[in-house]
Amino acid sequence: MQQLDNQEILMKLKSQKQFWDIKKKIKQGFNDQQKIGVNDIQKFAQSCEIEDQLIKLISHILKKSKKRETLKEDQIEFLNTSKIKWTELLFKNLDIVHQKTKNQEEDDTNTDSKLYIYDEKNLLAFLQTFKQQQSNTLYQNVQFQSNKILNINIPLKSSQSILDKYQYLLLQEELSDEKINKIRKQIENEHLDIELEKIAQTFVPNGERCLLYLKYFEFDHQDTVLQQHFAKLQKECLNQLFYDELLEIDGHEISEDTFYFVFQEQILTCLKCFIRDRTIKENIRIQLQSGIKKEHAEFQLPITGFFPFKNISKYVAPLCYLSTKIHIIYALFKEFFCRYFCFLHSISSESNSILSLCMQIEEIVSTRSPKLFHHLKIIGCDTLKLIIHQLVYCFIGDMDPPHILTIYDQIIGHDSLEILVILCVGFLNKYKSKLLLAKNQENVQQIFSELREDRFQELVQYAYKQ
């Protein structure tokens, strides 16, 4: 990271609405007084809280101007190996699929619905193999436990860690509409992430969060710029790509939802744009494939440089109900998946990857719910294949959208996705009593298959029960 002077410093604090405020203020507690010391300037401050906010100010500019490198290799060396196989397994796999649609073009009768690279269950699969071969030489310095699927020996937080950041939401009560007009104040008048993820970890009114969410990734004063690129980017879908049929198959799952159908054309056009987004590739937080080349074949990874996946549609189809705009869906739907969802796609002992958040609801359950962990490992359903569709989509689909906004909300005021960890512990929770009389996987299946209603706050309550 290149160090900011104190010339660059003070010309980004000029750039900022907040400065000038602080600077009217300091001048209004003076008024005239013709002589002012540096002592009575620190005294005023302090008096006033014009300090702190001044070194938030800083701190806020010193942030942002950090620019985050990909992560594009892993600490621990087997995963980056890991990596390399999992990107090779997808062009087999993107081969099948192409051999697919071809059958289809050839005989209109035969129709597969199986139409993408991979889904949330190949990823958990492949993430198994790791125990799987522990006897090759790749693994021989990793460490297993045998009664869970992926405890692998990375760096992970203390579960109960996680248990203890998210406890406070236990206590939440309905606000009163005084509070709830002042936190909209807030959101207005506010611009330092800090703040912004207070607000956001506590509540945010339904009216305020697209503002909060484009304050917190700083396109509150980008509309035009956001507008320009998302028209650059359209037009580029002028000309077809093979992976748009794979999101057109994708965008016509989510149309059978209730809450998105209307939504559909909208989401495709936003994942049609995101294939083709050439800053995707420079912003995202972790690489999600190993980026090789396969020689003489006939399709390479998109400009995004990963492979489209099954359901990435579910990640656009929240935040259509924030905006009327497609360029602001589109901005902060990539926004989301660049700083968050990428991680639920990628091999990596990083704290916010599927591999860590996999392990930490693996721990919490067999130390929280041991009877239930052990039962569902008896009849041949461990507990990580029962949550894995809700933990790498983030419940969207199980929930109503303002339950799946709320979890948005979540990520942001943690800049994690550990919130997630805690939903799924809750979901188990929930449906524990008819899981223990579950004596097989079918006897589950159907469990599920019931009309069921999630929310939020419920699953957050029944994430701290034992």
Given for the second form:
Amino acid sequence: MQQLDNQEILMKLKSQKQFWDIKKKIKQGFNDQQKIGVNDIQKFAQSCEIEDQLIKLISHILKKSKKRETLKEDQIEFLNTSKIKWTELLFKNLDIVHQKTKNQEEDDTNTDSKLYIYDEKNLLAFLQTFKQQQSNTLYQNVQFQSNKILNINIPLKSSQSILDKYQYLLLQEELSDEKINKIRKQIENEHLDIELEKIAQTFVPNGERCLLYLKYFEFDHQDTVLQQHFAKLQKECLNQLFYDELLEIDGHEISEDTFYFVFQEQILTCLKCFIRDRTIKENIRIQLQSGIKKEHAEFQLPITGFFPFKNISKYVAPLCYLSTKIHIIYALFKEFFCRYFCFLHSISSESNSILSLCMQIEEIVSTRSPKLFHHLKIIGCDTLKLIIHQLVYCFIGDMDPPHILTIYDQIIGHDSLEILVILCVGFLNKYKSKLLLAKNQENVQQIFSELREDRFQELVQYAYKQ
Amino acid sequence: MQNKKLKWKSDFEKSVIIENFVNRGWIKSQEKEEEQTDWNVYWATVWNVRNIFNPKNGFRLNDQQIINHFPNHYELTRKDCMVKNLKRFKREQDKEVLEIFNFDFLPTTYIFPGEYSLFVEEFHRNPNQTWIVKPAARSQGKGIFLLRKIQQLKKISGTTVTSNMTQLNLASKENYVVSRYIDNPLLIGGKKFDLRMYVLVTNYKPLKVWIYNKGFGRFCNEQYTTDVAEIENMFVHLTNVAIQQYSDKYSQKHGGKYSIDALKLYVESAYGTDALNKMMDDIHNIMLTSLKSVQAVIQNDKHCFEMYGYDILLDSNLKPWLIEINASPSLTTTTPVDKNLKMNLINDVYNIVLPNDDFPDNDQKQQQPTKVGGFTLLYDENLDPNNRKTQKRQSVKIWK
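If the structure you just shared is the form predicted on its own, then what does the corresponding form predicted in complex with its partner chain look like?
Every component of the complex follows; first up is the chain already shown.
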């Protein structure tokens, strides 16, 4: 981690508007006094909370100065070897997909739609294989609980702490126009990420959401830079890659969605640029594939360092609501993916990883709704199999866009994906009574195939019902 | 409780109408074709309404009958009448001291054949302007084309048309309206769309107007372009579902329909809350001004109500333009979402016009709440008519 010296900190402070506001306040506090000592300034600063503001500002600068490092190795060695196996599996899938596309070119009647490298079910099935390896010598002390799909010995936050963390959402009321206007002004004037996070946790007005996100990611004065970067990537799209075809196929589902079909072309353009973006590898928080180079393989990993997967289009779609400028949509999508969504596809013990989130969900449902948990097991529909799609794709396609954007707000608000645990638990509780009557998988599918409307606040309420 | 066994009749075999009537426990009228009397609720075609109100037929509706059109609805819903009435209303309003109404939502329009010479003058003044030609009384995009050369009018005259002609003889007896084509529509995803919104008028004198909170954008399937080579490509320019359904890219799943709620979220998020509020204010202005323009000419009748389908186009500055008003907006459902919308729409219409299956008197109508299902009261002339602006602002709030 690069340390800043005092001079560098001062330089960075001087580039922040808040620094000059604080300085102005101090000057005004002393009026025209000629001699002002350091102690005087300190006392004054403490008395009117300027000291707190300065501390926050300095921590913000120090935090931003840390170069984001991509997590490559997990603290648990078992997961590192699993990541390699996962990557090998994906390379095999890639070969199969490539063969299928060749066959389709030759035979138009063969319209096999499974032209993707992996989907959420494949990912969950792979995670399930960890359990079979529980009995090996690596984890001799692990208590083997046969009722859960996943029970790996990784450091896990207590599920109660997650429930406690989001309990404030139960108390959220509709805000008055006056309060909303106040929040609007706050967003316009605020720059510190911890303050923006606080706003995102509470309420983000639709009209200011894009600005909040841009500020949080420090893109608010970067329009030209973002535009140039995107234009450069668009030029590179003139050279076709095999993965482009997979992205086009992936886009078919989103093109049928009543809320996102209008953005179909933009989504595809963003994704084609994404898989050509060299900066992703250095910006992504966690390495998804192990980066094995297959010497004589026809295809290598894209330059991003990971394979595009089924429904990757979904992550872009809600962000298309936020701007008319495609380079802004792209920048936001890239940042969301590199900071958050990457964890949903990572083999890792990190708290945001799909593995941890799944285990949290199983833990909460098995302890707070044991009847449901066991009933689903008996009828052959494990809890995680039921919820994995909603979890991996953040409920996109299940909830209307305003609710999805609220989920994105909460992700930024807590710099975490844990809100998805709450929503998944709420989702299962909402349909609990119907699920308890289901006798088999077909019954369960019937429940979810009916026209339904799931809402953010509603699922939060259900998450805390027992 | 809706449990009165009213008799219903419908000229349309549409599930959203019939299911609504059946769900209310109403009974289908068994009257014969030539009889006109044995019903309480009639969802009629405009032609049958005209027959019913034709004095020559000697038919009078009783207090327990309600029908879905005003006798001369065409004053608003025929394109040429709408334009004529709006222009007349504007001339009247220009003489008033107070400017209450804004008319800047109707593209420059000429009615053929009468205003042909005026059109030619304008055409020559702006030779690069594209115009859109529409039959005055047809629907579903039939007979519509874009015009850049006078000679193209041969399509409707049947004979060669040259630019020095001052008169146009039409091959058929129908009128045409020719409007300045809005060539800078708001695009989403590069595609043109227009809005279909629903307005219910339960009375013209005094005017009482309800606006529905659900509607949709109807999207073209091809990327928009002003390229002259694509001027005849209807999949680029005409948003009618009746046309777009023949595109290779048409989707059965969404039918090219994008909800108003989604559009509002997009506009607010991408352009800001103030921009959204202004856009909605302008749309409400279009609705009120157009209805006011025919208030004096429409034959008001206590047995009548009318649910209009407003077609509105947004330009790239988010300014709404009035395209047309439909007396019989389509009740065909193309997707499950569409069916849900229209089922609720018809249900809410009858919850307003026949609350609890009762035929409300004037007092009961006055006591109605300002929000019924998805309908919000947009304007009630019984309230202080000078507070029209205040009502508009309130209705935007209610709408949101």
